[in-house]
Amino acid sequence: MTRTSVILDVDTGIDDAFALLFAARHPKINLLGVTCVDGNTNVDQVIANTLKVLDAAGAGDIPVARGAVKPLLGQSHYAEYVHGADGMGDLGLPDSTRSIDSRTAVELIRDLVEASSDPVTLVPLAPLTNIALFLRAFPETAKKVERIVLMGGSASAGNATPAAEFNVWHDPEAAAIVFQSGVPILMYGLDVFMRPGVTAEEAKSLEASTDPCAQFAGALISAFVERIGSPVTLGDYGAVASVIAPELITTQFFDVVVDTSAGPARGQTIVDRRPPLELEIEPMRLESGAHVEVTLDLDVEGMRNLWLTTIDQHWK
């Protein structure tokens, strides 16, 4: 079986946890390491949450590194109103006994990419601060990255603001660096983010499983249901699934620019969706636009079933 080598960059809240569980358990994913960044909650809480999720997944000795404590510019804006005060639904989970890697996030990414005999895919599910710092600190190593599959942005509306999706809005300058890096990018954004979901009934079935990982996932979903309603989006997981199951998504290449202005569109991913004929006639093109593969549609049931059968191997 061919395995894809992946490094996840996370700000572990509930939907990052869904993605981490999947990445740690799916046989086609070789999870090389996980880097943590300020985002849904502060970076130290992100680390604690990440270690707990890896415990629940029954993961092996996967290195986890501490990354940026705030955006490149400006202040942090947390999403505790969605994820709870601890970023994990306030379940009161016991602390992990896993150790954090002594390297910084950018050092860990560098070392894992350099040491890998196979191409490496970076999968950021969080604000792009760590990834931008890595690209700027180690440009020669960055050339060895096969591609970046990121959860962020939108080809339509935003959620943090009417124009901007949270991860990009949290650190637009970092996002601009990543989009303009020249590394091939697949953007899995808000256009599809909310669509694959799980219900309260499915959460109960997971909690009743004999698999500790499924029990943990079910408890997370139930906590999310209580907080925001049902069904609950699998969110960030879809970006990870796209790496090994590209047949589940529909994509198209567009020129994309990240708005780093101070105005109401700050953090917007401006996606040039004009028809080809208009682009030929109209001389005004996006300045500094990156040619990005953008996810526009997906197989919702395929995405749901892939996650459920990976998390609970007895799922029917």
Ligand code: RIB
Given for the second form:
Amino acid sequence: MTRTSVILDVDTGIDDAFALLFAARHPKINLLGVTCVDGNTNVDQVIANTLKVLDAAGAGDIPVARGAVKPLLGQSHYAEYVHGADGMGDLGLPDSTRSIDSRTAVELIRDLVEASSDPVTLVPLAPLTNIALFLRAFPETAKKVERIVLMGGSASAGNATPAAEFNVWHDPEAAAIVFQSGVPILMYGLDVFMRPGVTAEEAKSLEASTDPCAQFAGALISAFVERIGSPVTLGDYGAVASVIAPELITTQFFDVVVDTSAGPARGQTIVDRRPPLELEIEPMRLESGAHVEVTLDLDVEGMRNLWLTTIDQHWK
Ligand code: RIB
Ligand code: CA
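With the form predicted on its own already on screen, would you show the form predicted together with ligand RIB?
Complete assembly follows, chain above in first position.
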């Protein structure tokens, strides 16, 4: 079986948790490490949540490192209205006994990429501050990164603002650095993000499973059903699934640029969907636009079933 070596960059929140559980459990994923960043909540809470999720997944000794405490410019914007004050639905889960790696996030990414015998895919599921800092600090190592498969952006509407998706909006300058880096990018954005979900009934089935990972996932979803209703989107998980099951997504290449202005479109990923002929007639190509693979559609049931059968080994 071909395994893909990945590094997840997270701001664990509930859907980052769904992605971490999947990445730690699926046999086709070789989870080299996890880096934490300021996003849904503060980075130290992200670390605590991430360690708890790795415990629930029964994960081995996977290095977890602390990254940026704020965006490159501007202030943090926490999404407590969705994820709760602790980023995990305020469930009061027991603390993990795991310790974090002594290296910073960018050092851990550098070391894991340099040490890997096979190509590494970076999977950012959060604001791109850590990834931008890594690209700027270790450009020679960055050339060895096979691909960046990121949850972020939108070819349509935003969520944090009418124009911008939360991860890009939280740190637009970081996102611009990543998109312009030259590393091949697959953008898994809001155009598909909300569609794979798990219902309240399915969460109860997970809670009733004999698989501890399934019980944890079910409890998490049930708690969020109370907060945000049913179904609960699997969100970030879809980006990880896209790495090992590309048959589940439909993509197209477009030029993309990140708006880093101070105006109402700040943090928008401007995706140039004009027909090619127009671009030839009107050579108004996007300034500093990156040619990005953008996810436009997906197999919802395929995505849902892949997650459910991975999280619960008894799922029928
Ligand atoms: O816009 C959705 C993204 O913002 C997800 O990664 C979610 O976890 C939050 O970080
Ligand atoms: Ca996230």
